[in-house]
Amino acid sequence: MNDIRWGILGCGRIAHKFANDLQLAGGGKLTALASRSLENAKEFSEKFPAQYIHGNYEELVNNPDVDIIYIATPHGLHHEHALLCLNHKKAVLCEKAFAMNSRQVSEMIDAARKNNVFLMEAMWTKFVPHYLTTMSMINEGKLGKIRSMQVNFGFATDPSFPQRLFKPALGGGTLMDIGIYNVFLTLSVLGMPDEIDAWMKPSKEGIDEQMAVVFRYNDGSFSQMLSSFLTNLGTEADINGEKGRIKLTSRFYEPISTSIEFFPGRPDSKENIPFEKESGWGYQYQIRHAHDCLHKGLNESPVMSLKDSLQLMNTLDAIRAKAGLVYDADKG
C-alpha cells in the first residue's frame, strides 16, 4: 500500500509539530510545503525536507503529487484555505477551530461533498490515548451518571506570544483558540446543553481575553468552563459522577502524562489509571486515522464527523452570542 502524500499549507509552529509526528505515524510522507513566503517554506524544509517547496498556496493545491493537505494557518483563514483545497479536489485535514462560524463550516462541508473529497477537523484530542481511556471508563459506567464538570485552560500572555492570538481578523481570543477544548470535552461527556450562559472580558482589540461559560442540562447537570489569556490556570478537567470522578491534570487536551487520576469513591481514594503514550506531540494518532479513511475511500471520518464539527461550531456561535463576541466573518 502506497504512502499517503501530504502537503502542509502554512509553515508556523503547529505545522512543525505536525511534520514531526507525521514521521512517527507511518504510512505517510511529507511531499510538499507551502507558505506565502518562499523563504519561510525553505526554512521549514531544512528541518522537514519535502520534494516540493511552494511560495504560494495555489501551487500546492495544483500539485498532482499531493493526496491530502494539512491546513495549519490561523483559524480566521481556515474557511478560505479549505475552500481553495477542496475546490481543487484535495483532501483536507484542517486544524481547529475548523472556521469562524457555522456558516463557514457549512460552506466547507458543502464544498467537500460537491467535490467528493475527504474533509476532517484536526481535533487531535479525540484520538489521543488518555481521551479514549477516559471516555471508555465513562461509557462503562465507572463514574456513574455525570453530574458536573469543571474545565479550565489559560495562560498569562505577554508581547512575545504569537500576535494571531490578539487579532480579530485571525480569529483571536481565548474561546476559539483554547476554550474550544473546554467545550469539546464537555460536549463529549455531557452532550449538547439545554441552556448556555457566557461572559467575557474584552481586550482593547475586541477579542475575549477571558471567557467564562456555563452549560446547564435539564437533568440538573452542568459544566463550568474558563479560558484566559490573563492568568496561568491549571489547564485541568474534573469530570464528576455519582460513583466517582476523573481528574485530567496538566494540559488535559494533550497526552502529556501517562496516567489518569480516578477517584472511585471517597476523595482520598485516588487510583492512577495508566495508558499507552508514544513519543512525539500526539498528532500521529489523528494522522493514522486520516490515512485509514483515505485508504478506505471515505470522504468523512466516522470518529470526528462533519456533523460533530458543525455541532461544535454551532455551540461556539451560541457562546459568542451570549458573551457578545462578534467577528467580521459573522457580518459576511
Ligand SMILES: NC(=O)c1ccc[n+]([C@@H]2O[C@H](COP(=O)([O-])OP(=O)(O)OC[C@H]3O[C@@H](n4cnc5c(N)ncnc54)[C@H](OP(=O)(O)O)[C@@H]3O)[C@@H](O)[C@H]2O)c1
The other form holds:
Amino acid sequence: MNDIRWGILGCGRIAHKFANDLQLAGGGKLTALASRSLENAKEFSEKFPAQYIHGNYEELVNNPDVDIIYIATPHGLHHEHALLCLNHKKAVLCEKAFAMNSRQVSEMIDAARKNNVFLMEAMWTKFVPHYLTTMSMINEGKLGKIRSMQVNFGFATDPSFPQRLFKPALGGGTLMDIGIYNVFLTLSVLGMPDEIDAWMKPSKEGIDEQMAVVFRYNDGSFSQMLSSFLTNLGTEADINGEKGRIKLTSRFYEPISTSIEFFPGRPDSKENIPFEKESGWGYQYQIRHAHDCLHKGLNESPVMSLKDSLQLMNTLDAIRAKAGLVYDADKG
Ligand SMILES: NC(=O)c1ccc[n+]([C@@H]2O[C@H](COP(=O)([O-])OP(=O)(O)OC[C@H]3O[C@@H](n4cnc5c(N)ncnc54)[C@H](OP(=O)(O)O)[C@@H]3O)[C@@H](O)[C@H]2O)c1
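Same protein, different form: I have the form predicted alone, so give me the form predicted in complex with the ligand.
Complete assembly follows, chain above in first position.
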C-alpha cells in the first residue's frame, strides 16, 4: 500500500507535534507544508522536511501530490480553511474545535458530501489507549451505573501564551480550547444531557476566562465541568459509578501523562489499570485511523463520525447560549 501523502495547513505549535507523531504512525509521509509565510514553512521544514514548501494555503490545496490536509490553524478559521480544502477535493483532518458553531460544522459536512471527500475532526482523544481502556471498563459494567462525573481542565495564562487563546475572532476562550475535552469525555460516558446549565467569567475581550458547566440527566446523573485560564487546575477526570470509580489523573486527556486509577470500593482500594504506552504525543492513533479510512475509500470515520462532531458542536452551542458566550461567527 502506498504511503498516504499529508499536507499541513498552518505551521504552528500543534502542527509540530502532529508532524512528530506522523513519523511514528507509519503508513504516511509529510509531503507538503503550507504557511502564510514561506519563511515560517521553511523553518518548520528544517525539523520536519517535506517535498513541497508553500508560502500560502492556496498552493497547498492545488497540489496534486497531496492526499489529505491536516488543518492546524486556530478554530475561528477552521470553517474557512476546511471549505477551501474540501472544495478543492482534498480530504481533511481538522483540529478541534471543529469550527465555531453547528451552522459552520453543517456547512463543512455539506461541502465534504458534495465533493465526495473524507472529513474528520481531529478529536484524537477518542483513539488513545487509556480512553479505550476506560470505555471498555465502563461498557463491561466494572463501575456499575455511572451516577456522576467531575472533569476539569485549566492553567494559569499570562501574555506569553498564544494570542489565539484570548482573541474572539480566532475562537478564544476556555470552552472551545480545553473545556471541549471535558464535554467530549462526559458525552462519551453519559451521553447527551437532558438539561445544561453554564456560567462564565468573561474577559475584557469577551471570551470566557473561566467556565463552569453542569449536565443533568433525567435518571439523576450529573456531570460537573470546569475550565479555566485563570488557575492551574488538576486537569483530572472522576467517573463515579455505583460499583466503582475511575480517576484519570493529570492530564486526563493525554496518554503520555495520565494514569487510570480504579477504586472498586473505598478511597484506599486503588488499583492502577495498565494500558498500552507508545512514544510520541499520542496523535499517531488518529493518524493511523485516518490512513485506514482513506485506504478503505471512506468519506467519513466510523469512529469519530460527522454526526459525533455535530452533536459535540450542538452541545457546545447550548453551553455557550446558557453562559452568554457569543462569537461574531454566530451572527453570520
Ligand atoms: N489536539 C491537540 O492536542 C491540540 C493542542 C493544541 C491546539 N490544538 C488546536 O489546534 C489549533 C491550533 O492551535 P495551536 O496551538 O497550534 O495554535 P498556534 O500555535 O497559534 O498555530 C496556529 C497557526 O495557524 C496559522 N494561522 C493562520 N491564520 C492565523 C491567524 N489569523 N492568527 C494566528 N494564526 C494563524 C499560523 O500558521 P502559519 O503562519 O504557518 O500559516 C499559526 O502558526 C487550534 O484549533 C487548537 O484548538 C489542538
